[in-house]
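A single chain, nothing else alongside it, follows as structure tokens in the form predicted on its own.
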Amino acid sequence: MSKFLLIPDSFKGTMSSEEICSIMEKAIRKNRPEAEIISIPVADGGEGSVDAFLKAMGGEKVTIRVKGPYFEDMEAFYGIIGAGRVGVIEMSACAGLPLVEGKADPRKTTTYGVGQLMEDAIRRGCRKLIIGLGGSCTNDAGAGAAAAMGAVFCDKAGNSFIPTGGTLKNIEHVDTSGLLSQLKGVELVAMCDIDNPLYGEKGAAHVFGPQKGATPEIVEELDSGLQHLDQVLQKELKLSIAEAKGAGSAGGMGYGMLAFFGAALQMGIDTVLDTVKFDELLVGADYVLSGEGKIDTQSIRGKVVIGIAKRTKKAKVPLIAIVGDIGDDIEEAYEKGVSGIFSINRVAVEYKDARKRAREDLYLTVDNIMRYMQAIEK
């Protein structure tokens, strides 16, 4: 009986990892119906995290009030997943792009909701929290989050406020010691999938700034003020990360899991495949089924397929990619451990077009594959 792990991340704004994960069971059952398949949904950190580990691990979605972008009472969710002492937060469940939509604007936007749903894990008994970073609105660097934890932040007069991706610069000092008792005892991993810095023409503001509505003069003002933060807390906290691989993730939320929190930020494929325990289900496998939307030079750097070839390759297991189209330039991607990959772009349309058949491509191209494992093994 062959034994096959399905671990596709989603086709963005196509198709679900879930749903991947259905049609390339069905091909596959169709031409082996005795097969062993176990399927393993995969979100990068944004949104459909929580919902991916759940479905792979199972467990129990909270959802609570919390605020929102604009400090707006809302409703937003979080995973408690395995034995109930791990909890998955998507950080776009209360600071997601989709929130404002129409009224974006990263000088205004929070991530205290995110402190919140934090906070709310921690009181119910999870002694790790898995943060992903990823479809944001903000561009507070985590001081939001942390001010929801008890981070006090206090102005030239001494005031205390919530910073604001436009009020960092307003930040004169902050006591974190009401944040770090709450910490006590709790591991956090971030999931974080660019290294890019936290200020500075690849960082946070000037990269990811516009597509959250920053025109180029708040994006300046905007990268002042993650720059007025790191001088503060490199005199106050004695710290010195802007350069971190990541930190300018998420509108810097990145830097803040590391100064704020004392995070460890991680490939977001490498903490799905811990959590899940992919080395151990992976014993025994005779194929892995893996895909993305597209996989090129940028797939290389560390995405789903190449953060699963590595271990593929190490355990000599087969890695079967499946896409929705291919780049030039990477042929790295076999010598990282990708055995194979096909496009279910079967009759070389564009995206407009292959989007909408994509879901039939997907079933016939897996099909096809399936045909010709049963025509070499016979």
Contents of the next structure:
Protein chains: 2
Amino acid sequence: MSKFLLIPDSFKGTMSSEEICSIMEKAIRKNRPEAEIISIPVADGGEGSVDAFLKAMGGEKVTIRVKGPYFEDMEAFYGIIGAGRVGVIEMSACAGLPLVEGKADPRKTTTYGVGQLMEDAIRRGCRKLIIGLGGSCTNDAGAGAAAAMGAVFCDKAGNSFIPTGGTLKNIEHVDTSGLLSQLKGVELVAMCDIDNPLYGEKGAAHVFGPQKGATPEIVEELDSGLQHLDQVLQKELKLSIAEAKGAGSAGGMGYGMLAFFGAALQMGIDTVLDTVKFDELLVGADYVLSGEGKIDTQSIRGKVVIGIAKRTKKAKVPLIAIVGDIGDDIEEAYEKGVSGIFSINRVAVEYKDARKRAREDLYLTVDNIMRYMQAIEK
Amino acid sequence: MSKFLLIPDSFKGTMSSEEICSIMEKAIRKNRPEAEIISIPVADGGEGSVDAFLKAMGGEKVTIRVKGPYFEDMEAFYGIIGAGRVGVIEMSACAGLPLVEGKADPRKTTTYGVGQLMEDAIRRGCRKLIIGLGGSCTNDAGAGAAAAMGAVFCDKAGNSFIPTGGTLKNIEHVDTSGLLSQLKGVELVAMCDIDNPLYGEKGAAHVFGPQKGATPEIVEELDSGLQHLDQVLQKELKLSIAEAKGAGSAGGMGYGMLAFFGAALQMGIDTVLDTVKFDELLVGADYVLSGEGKIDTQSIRGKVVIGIAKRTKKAKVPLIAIVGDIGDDIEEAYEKGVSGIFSINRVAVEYKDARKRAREDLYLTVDNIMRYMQAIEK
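Now that you have shown the form predicted on its own, what about the form predicted together with another copy of the chain?
Zooming out: every chain and molecule, the one shown earlier first.
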């Protein structure tokens, strides 16, 4: 009997990770009906991450009422996996861009609900929280979430308030003592695949503000708000983390995760691999199949296939990458441990036509690899 | 040490078989410097076939003066391989379409020179002739070649003449006795990958006449000429072969090969495989790499990869097909013995862009297969 681990990233805009798992499984099953096949849909921290973790590991989906992006009441969810000890939250559940369609304004939106989800998970006994940053409509650097969990932000007049992107500039003082007691004994990991710093040209406001509805003027306003927050925290908490890689993710939520919550920012794929205990699953595995929409080595950070390769190489299990496009200069991918890279492009057509036949092409590509495997192993 | 046989078809319009062999060899050599690699460029019966055989087997290239398409004197060549016993002729050498560029007229052109090449090869001791049909500018059903080797065609008035496409209709009587004595003890194989009958809607004139310069009126004239020839030969030689598969190839040369020369019409790839003694080369081989511009199973006849699969399957050697496009419904290819089919399409672009990067893509595709092989074999 042979053992296969399937752990593909989504092909963005074409197929979800879960869908790819199911197509791969079908093609493998056809060729090796008796195979042990373990499917691990990959969470990227954005929408669908909670479901991916639940699918991969089993667990409970918790729905509670929290504050939405505009402090409105709404239902949001998170997951509890790992026998009740690990809470999985995607911030887009209550601070996601689709929630403010047509009325996006990153000056006014809050991550308050995210803090409520975190608090609920801790109250239910979770001792580790995984928070997916991604797809947010906010620019409050996590101040809303921190407030929900007990941090107190005061303005010049000494009045407490809940800062949003547009009012970060009014913060004069922060008291995090309430927050810290909440977090005692809780490990936090934030999934974050980007490198941007908190502010400046490559910061949260400049790079991601426009897609959240910010005009050039608003971008400047948001950027100085983030700078101001950092100055306050530098002074009050003796922190210097604005340049940390990923601080600028999710409207500065990466920064907030570090500053308020003492979280570790980790690549999504590493979080997934650690959480599903991938190294243990690798024991006795014959093949790992992964993949992504395009493999290249220009941006190694955040790349699913490369993240997996580091582990499979150590465990000496062949890693087969099945991808949409194969970029130039992928020598490094092999060096890092990928055994073979196969494109699903079976005919020479443009992407707009290729995507329509992607499911069938993926199935036939895996089928071909299985047939070939059979012939070679003989 | 591992042994590889490389026997790819050309990727029409992109890379010749010989070029593909050399790229494949480079990629294999990089991964397995010590491998034994045997390259067999595939002759398809058209231009370049003689060189392909000479490259694959070694031999002598003979150049002699013969008649060209318009009975003009010209230099043409053929090859002698197999220790002097096998002559290889491509009819395009003296009856090819490029020779009449700007003055093509299939009513007037002749295969006379082809007969002269055949005669010369026999005179030099060849006991087997391989004649590549393909790329011709003629429509004389091989009557010219037959005349060159001793057949006598007479008109109503009893005068002998050398028929061309436009004068086949004047044939009243044929005497093949001179021809037969020439051919005694000589085996003839014509390479022919198409199925068309001699005349009619799917016949030589209707299907291939236009690309040789025939107007619709001329096509009708040529078609009735072929019909007339067949009526004469039915009566005089008691032959009924106008419907034979391939009779309509090369302006009816397929028919002439059967009728005048008693040749066997054989798929090009089978001719190549037999000639290079492929089954003997397969002994001890670890992998065979083949390929073609597009693999599909709609037209199995003439397909290089499928032709090879029949042999590799019997010998239980894995056959890897590396192709441009992979057609639909290729299940049958696997059933016939192909172990794996890999497209060189590494990014989703149209053919016009894909062809520009075909060489690099082919190299990287073979490189990937070699790396993967290494990982799987471990």
